[in-house]
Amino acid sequence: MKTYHIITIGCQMNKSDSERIAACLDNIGYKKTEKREQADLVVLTTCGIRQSAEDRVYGLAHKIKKENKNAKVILTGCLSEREDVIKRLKDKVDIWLPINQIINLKQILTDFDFRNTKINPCDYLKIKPKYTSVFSAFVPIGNGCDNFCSYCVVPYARGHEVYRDAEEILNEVKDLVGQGYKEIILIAQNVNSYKSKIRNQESGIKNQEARESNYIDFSHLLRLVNSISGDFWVRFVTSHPKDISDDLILAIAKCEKVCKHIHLPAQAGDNDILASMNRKYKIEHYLELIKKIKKNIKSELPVAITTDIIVGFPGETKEQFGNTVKLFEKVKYDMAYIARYSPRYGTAAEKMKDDVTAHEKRKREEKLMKILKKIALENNQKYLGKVVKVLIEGQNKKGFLFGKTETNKIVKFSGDKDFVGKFVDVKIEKVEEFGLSGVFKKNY
């Protein structure tokens, strides 16, 4: 029997997509291996966002062909499509897949010409994935991306944006519920775009208004998801600031089930930095936005605000930077996950100036991260004392059970193993920048 193995590199897309990927490959006879020297095929689940990112697939698909000259590699993801990459690495990869080829796996291991097959680029989304997790699982939404930011290569590499009827989503969180999976996480590049027709109008579908206007938009997903009966979160990324409607705002607070955590990229605090970017929004709005989150979604714990930003972005002026902290220092982040610009092929930006150097860019990360820090810790002071439910995800190398809260929060404690993959409350003892510590009280 042949056996694969596969590398993925990247965001919770990715990780799906290598999901399905595996899927594929169980499905005509292949057997994943824990070791990738031994695989007759090495598939590269890519990502190109980052340069960083990038850089590590070049150093993998070198490896991995020196280290077992006869396995097959096949590059998928964001780089498949790159003229560039394919030139770099022409030597070191066999097959160049488009992702939504994968359904065509069988016939391109074979030699079949995929590139002149036209597929809809959401129909390898209704592959039964290979889930690795028994107990939390990505639900892809959608696929692609409409929004075009000046520095992002999504939506050359994926396409334009392309959406799952909303029955199919919802069959498969059923299954999923049914099996006992305890986190949904509804993914897409930009999941407040979500929109689907009603296909089927004796369907289980019974939110009235979009019955009545034969279309459902993310907030009807989310109510609908939330009615499903079972003890579960849903969770969601990526939010784009744009296109969060009030009644969103609405839904994540009064569906019991969506987790109060909410992932906003603002990616700088300038608007003519914004504007540069083409991110179709100002700061007002942004913050606007902020402001709503905070007062409309209501728990016992406050609702968690996380972003990415993007430091040294061509023409950023210190000034301009400035106005980024401001942004921290108003908003009080929870989490932050901050990138120094790197150019990236084919995009708008690539053809600006690279202007701030390096070393300017280390510096304004290192200065926000201190300030990051200062704010998360002061947030988490709100969680001593408190008896907080916890999805458990696993034990670390010093035998502490960890997991996150539904505000996203990292929790550590000392108890039983077999409590993974299932919610238990925990007081909180100890907090630090980015966890807690506590005390097991019950499990459900």
Contents of the next structure:
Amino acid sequence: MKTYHIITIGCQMNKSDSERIAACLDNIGYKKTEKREQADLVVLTTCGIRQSAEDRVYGLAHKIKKENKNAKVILTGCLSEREDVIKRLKDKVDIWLPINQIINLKQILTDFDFRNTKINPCDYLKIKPKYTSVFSAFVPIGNGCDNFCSYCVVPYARGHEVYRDAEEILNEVKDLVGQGYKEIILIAQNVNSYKSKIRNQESGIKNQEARESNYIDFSHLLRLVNSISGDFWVRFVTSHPKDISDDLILAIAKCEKVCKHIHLPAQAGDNDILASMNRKYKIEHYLELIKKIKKNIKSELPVAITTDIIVGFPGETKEQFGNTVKLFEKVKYDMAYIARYSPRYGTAAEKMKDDVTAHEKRKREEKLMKILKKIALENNQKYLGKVVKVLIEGQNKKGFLFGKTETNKIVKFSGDKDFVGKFVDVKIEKVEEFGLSGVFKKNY
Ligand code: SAH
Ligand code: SF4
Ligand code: F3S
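Write the structure block of the form predicted in complex with S-adenosyl-L-homocysteine for the protein whose form predicted alone appears above.
Below is the entire complex, every chain and molecule, led by the chain shown above.
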């Protein structure tokens, strides 16, 4: 039996795509192996969001053919259609595979150049994935991005926004919950712009407003997922600040299965930089949203807010960066993913002068990190002495169980390995900036 090995770089979309590729390969009789150097087929699911992600792909592609010259190498993901990458790696890769073509994988493995030009870009999402986890699953609700933020490759790499039918998504979730999954993570580049036509009026979609408009938006979708019976959590990423409606905030507040955590990338705190990034909102709008979120989404613990930030965008002055510092002080984030700007091939910002020095970018990143740590620790103090529900994800090398709260806080405690994949209550006794620890109270 022929074997395959998959290497995934990049975001949740890529992880989910790799799960679908694994399912396709299983279906056509391949067997998964952890031993890359012995595999007949090596799949590289690639990412181009930053230079570092891209460089990993170059390094790996060279290594694979060296250590295993008989392996067929498939390159898919966000670099698979980049002409400069194709030129650079033409001797190291056998099949350049746009992700939506995986439905033709069987044919492509015998005829490397076969492509079906008539397929809908969302069709491959119908493939039932081989989920990596037995308790937490990514469920893509769409693919692509139409926003064209000036620094970002995603719209070029993944194409236009397309969305899956609500019924298809709901069926996948029902199936997962039926199998005992405890966490459903709805993913798309911009979940808030989800839109799906109701195709079958008899399909159980009861929401009056949705039926009248004949469309389901993201808040309706969340309510529909929430109404599936079972004990599970719903998460979603990523939200774009320009598309969050009051109704969505209401849906998150009211749906008991939807985790009280919002990842809302701000990217910068300065209006001129935001305009130059083509983010299409002003910081006043962003802060207004944060106010509404904090006011309306109430549970026992404060709603958690996390973000993505880019420091050192072309032309960002010290004063403009100072506005991002102010943003951090105002919002009081629980977590922030801070990236130093790197110019990306083919984007609008690539043509702007990358004029903030590497040293200055690092200094700005460190400054934000310092504020984040102080604020996140203050936020976590509110957990001291509280009993929180945790979904256990695994056991670390020291034997401690770890998992997350619905507010996405990592919790560590001693307990039975059998709790992995289950909900338990933990009483928090110690807090750090990015983690909590405590003692086991009860299981469900
Ligand atoms: N769709 C999501 C994020 C996708 S990319 C959104 O709209 O927020 C994930 C993060 O990578 C971005 O939020 C951004 O902070 C970072 N990123 C994207 N392009 C970058 C670049 N050229 N340099 C540095 N960071 C970048
Ligand atoms: Fe990239 Fe902007 Fe689209 Fe996010 S919204 S994927 S940052 S272009
Ligand atoms: Fe990377 Fe593509 Fe995701 S560029 S971050 S893998 S959408």
